[in-house]
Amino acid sequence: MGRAALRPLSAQALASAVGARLIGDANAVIHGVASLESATPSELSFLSDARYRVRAESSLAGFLLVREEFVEMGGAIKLVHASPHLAFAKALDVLFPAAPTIPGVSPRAAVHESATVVGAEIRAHASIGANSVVGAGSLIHSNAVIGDNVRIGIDCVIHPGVSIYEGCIIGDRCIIHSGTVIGADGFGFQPTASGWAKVQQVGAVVIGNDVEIGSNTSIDRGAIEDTVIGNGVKIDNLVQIAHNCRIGDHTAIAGCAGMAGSTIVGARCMIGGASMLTGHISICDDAVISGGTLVSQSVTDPGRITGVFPSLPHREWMKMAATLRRSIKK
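Let me see this chain alone, in the form predicted on its own.
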């Protein structure tokens, strides 16, 4: 089942908005979006991979975003674009525009008198600490907690239940999803004869512009220097980033990945789901870490790193591990 557009548009208007070339009735109206399998004659779908051509040929979609090689396929109105999936993402933004921020502070919000909130929307039961700043156009949802001396840039969205600890800095146009914690103490302890002594964590977390962070992710504050997340970084749900890590611009980190303290990740990297990066290592720019990989030493050459051992019945796994160990010793 598809989704009805919040803002139906003519084929020509949408083609212009996403930079596509239109083939077909310019005045036909797109009323929604759907997958190839479920689309109706009033809905838009897309084909970007030749493997799904058969599905597209049998689809009832009235509008299709396609590459040039597929323009002769079927009877749907075509919106031709070099990257149909990217164009479809742009189309979603046009057909489903986000609700505008309505500047103002709910009387049921707790905003410290020293905080600066100008042109932002602060919803009921949100909390803004002393000397914190929330930029114009930003939206702080209910039950979000912003600590003291926090800086949040313009046009950010902080979803319900987010906690941003004192002293952290969030750039412009960032999105932080529910349950995420920014700036909790890093895991810093020293053993003593009587137990573990806590090491005060006096750094912060500094997040660049255009960053999106999924739900229930934790980014720890630095021990002395800051934990830094670069511009354009995309972080999935349930990711752990420990103290003093540094993530380069436009890197993407998939769900359940974890990195120990002082890990340095370069720009434009892709960190697969459930991968594990041990502390005090560096990952070069443009590296790709496959899902489930344990990275225990620095990566200096761009390209794909894989350390996934396929699951097997336990006895077979033990035999395989023994075989590998023997081959290495030879």
Given for the second form:
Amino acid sequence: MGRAALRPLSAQALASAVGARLIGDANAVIHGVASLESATPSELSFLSDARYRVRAESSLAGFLLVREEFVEMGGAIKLVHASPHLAFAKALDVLFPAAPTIPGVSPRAAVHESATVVGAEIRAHASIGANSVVGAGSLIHSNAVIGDNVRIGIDCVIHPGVSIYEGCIIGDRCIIHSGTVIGADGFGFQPTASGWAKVQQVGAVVIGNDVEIGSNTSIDRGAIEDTVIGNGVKIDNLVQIAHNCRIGDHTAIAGCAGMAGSTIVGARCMIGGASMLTGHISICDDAVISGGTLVSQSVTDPGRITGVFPSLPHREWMKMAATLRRSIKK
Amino acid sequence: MGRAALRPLSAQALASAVGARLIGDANAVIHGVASLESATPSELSFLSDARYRVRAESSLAGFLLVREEFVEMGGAIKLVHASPHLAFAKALDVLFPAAPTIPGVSPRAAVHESATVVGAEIRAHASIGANSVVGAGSLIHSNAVIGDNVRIGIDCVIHPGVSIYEGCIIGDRCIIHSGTVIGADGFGFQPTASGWAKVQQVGAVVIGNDVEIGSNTSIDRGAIEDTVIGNGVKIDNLVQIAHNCRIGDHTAIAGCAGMAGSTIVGARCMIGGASMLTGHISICDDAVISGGTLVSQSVTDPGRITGVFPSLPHREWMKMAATLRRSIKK
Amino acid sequence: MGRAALRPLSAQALASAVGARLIGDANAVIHGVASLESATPSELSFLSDARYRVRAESSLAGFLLVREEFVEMGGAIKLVHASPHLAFAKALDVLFPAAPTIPGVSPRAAVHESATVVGAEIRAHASIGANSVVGAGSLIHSNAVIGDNVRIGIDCVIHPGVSIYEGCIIGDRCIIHSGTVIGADGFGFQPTASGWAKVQQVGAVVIGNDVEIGSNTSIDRGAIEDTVIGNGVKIDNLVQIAHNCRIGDHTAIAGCAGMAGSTIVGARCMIGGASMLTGHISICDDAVISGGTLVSQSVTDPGRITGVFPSLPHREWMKMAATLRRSIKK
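Here we have the form predicted on its own; I need the corresponding form predicted in complex with a further copy of the same chain.
What follows is the whole complex; the chain from before opens it.
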């Protein structure tokens, strides 16, 4: 979906493209990429960490991205770069160029007559609601549903089956993976004598530029004001972001994490997988939350917060649990 | 999707609608709602808690819902009500009236000839299976898939991309948000010499009236009998409800919570976010499960159950973990 | 969806089909299945555990699958089998035969002209991408989106709303439930001075034969090499499997579990609900991870790993937490 197959390239062309110095046959052609263990003589791999030197030495890779200190390592054609990992990432961009968006609306798509879609590609069984705007270069995959009054910026990719509810705003160059839901109602109810009364959720979700959101993630619309995702934020799969959360620029949130309503997360934070933030707290800039940790109080100092004991063989753990319990009963 | 933009209203009209006493210009028009911090002179806000009095005093809000004790607070036009929070919720219903359902089936929808759809709205790329019934006033959004032999009551809203499998029953006035799956097979397998053998899941899911379910939630069909969700139950996003669970009336389940098979939850419980209930246990009426808590035994007394230690700075936590481990090894 | 209603059968026919010895009226007809508590005289139930003997004795079930030791129990017609539970599972297969797939492509589906679809059923609003192959006997439900260059084996069922991204491979006889996403990009980014740089994810997902995956689960494509799910693996709902994980044959993963990137799980493991495996670790064959446990180190011995304290009434728990905290501060 959207990514072309690998485009073979000469060692010289790739070295130039990623800013590496070439040692070896400039005309040899790279036909693939692989890990050190499985690479073949026509494939490129990389050595970024001296710990993997042994693997690199026994690798069959025909092309290796390495730091200067490893240029003497025999065998492969070398592409020398100060940061092989970064250079490899760049090599992937060059070898697997994104298929260009082909502007046009599939006859099988349902685009409201009042929507503005110029220079974007809308695939089969996608819907674009009334008064919505999809920016140039954006690709709306099959079966994505864009509600009314939504704005999607330029060069976005909205994958199959994404739902974006009424009034939400997506910045430029965002990628939203399948199954993710943006702008469903927040979980807002009030107790009454006859049960829970729904509180209309009249805010929206506003997402900045260069945001990527994984699959099956839920970001609820705000209750009164908006839920806000800053620029450059990266969110993994199956993440829950409740109404009125605000996520600062360049924060990364790993899979299965969640945060309850009105939680404020600063910039450049790293929120570990399966961690949970309770509502109405603030996490300062540059905080790191360990995986699986439940945070129930605001975090005011950058640094790492943890709340999970290392697991143990079941019998040992249960003994520990019982002893802990007893020691406290004394 | 389905909600109209704000309908401007005079202070008097709104005060009447929510049962508040008006102090100030009856003809002034409310053009929006906002929090105390961001409200403008044409917008309505509310003060429900004396702790926020300072914010209310510095608020630019032109209209304020307040309790009797705050009527002297200068500035805004006041709408006085014993419960400003409830009155504000009612004001949202009045100011943001739901767009009426427009009965009719999109020519782009796939409705089986044996299905009964009278007075409901079926949008593009939705499917309604054989012998299924959709009640009057219900709205089936784009790309929702309703299987065979499903019954959906009146005045429901089924959001884009929801899947409801064969034979499931949804009551009246239910709201199901995007990406939620009702009635997929329970996780039922039996070990055999050649691996896991699937146990057909022949129960269904039966959902009562006035139930709201968030996005990307999974409620599995029963193995033999049904999975049952009571009246007035509210379920948040990314919640897992396994086969044969039974949830009592008016229970609320927060995001990322889960329960394994055959768990029985009473009425009016509050199940915290990211909490997990193991299978084949019972939770009594009016129990409260703290967020992040794993409950592995039945709960027989109403009250709150907890199982998570407060998180700490990483170094402190690891010291605590090591000390705990050592103290037990003695 | 895809399952026919119950097909009534005589006691003799069912006994023969499941290999049970019949005691009672061979011509009596079974019209349903139910639990011991709710079964009626025309329904079949089973007693697999002596603990439920009392329930069986008071059951109104007209037909009972039992072990030899319970043949004397009065009332119902008996089907005697060494393993009533397994025999009951087989009875479900016989009584609820799967509706046959009806090969053909809905005129409302979007199948690329270069795709190969022979002997498969493609329903309304499904999409099949360029060069993709769907095997004979497979059923692609409404609104499933199959990307380019995907291979799906024979006799698979892909439920509504599933997304399978470019280049992924699904074996034979797989079942994938609604909302599940196969092959979205792994969470791969590199820090740069201007924020996170995306690392193209150029691996795919390769799924073996006889795999079942629940609803709203996410399995990411590999970064360079593939994410691999072995034969006979069973995965529940809302499970997160990150890029480059490898799951061994016949492992079962319960709901809400997750694993970070490059985690290797052995064969025949049982991964408990809501457990989390951190990245780059290995779990040996036949390991059992308790529900809710966070595993941050490799597991080398088969057996059970645990990491969750039993929950308590809130006050007791908080007292325990405070005492633990104090004891360590000394």
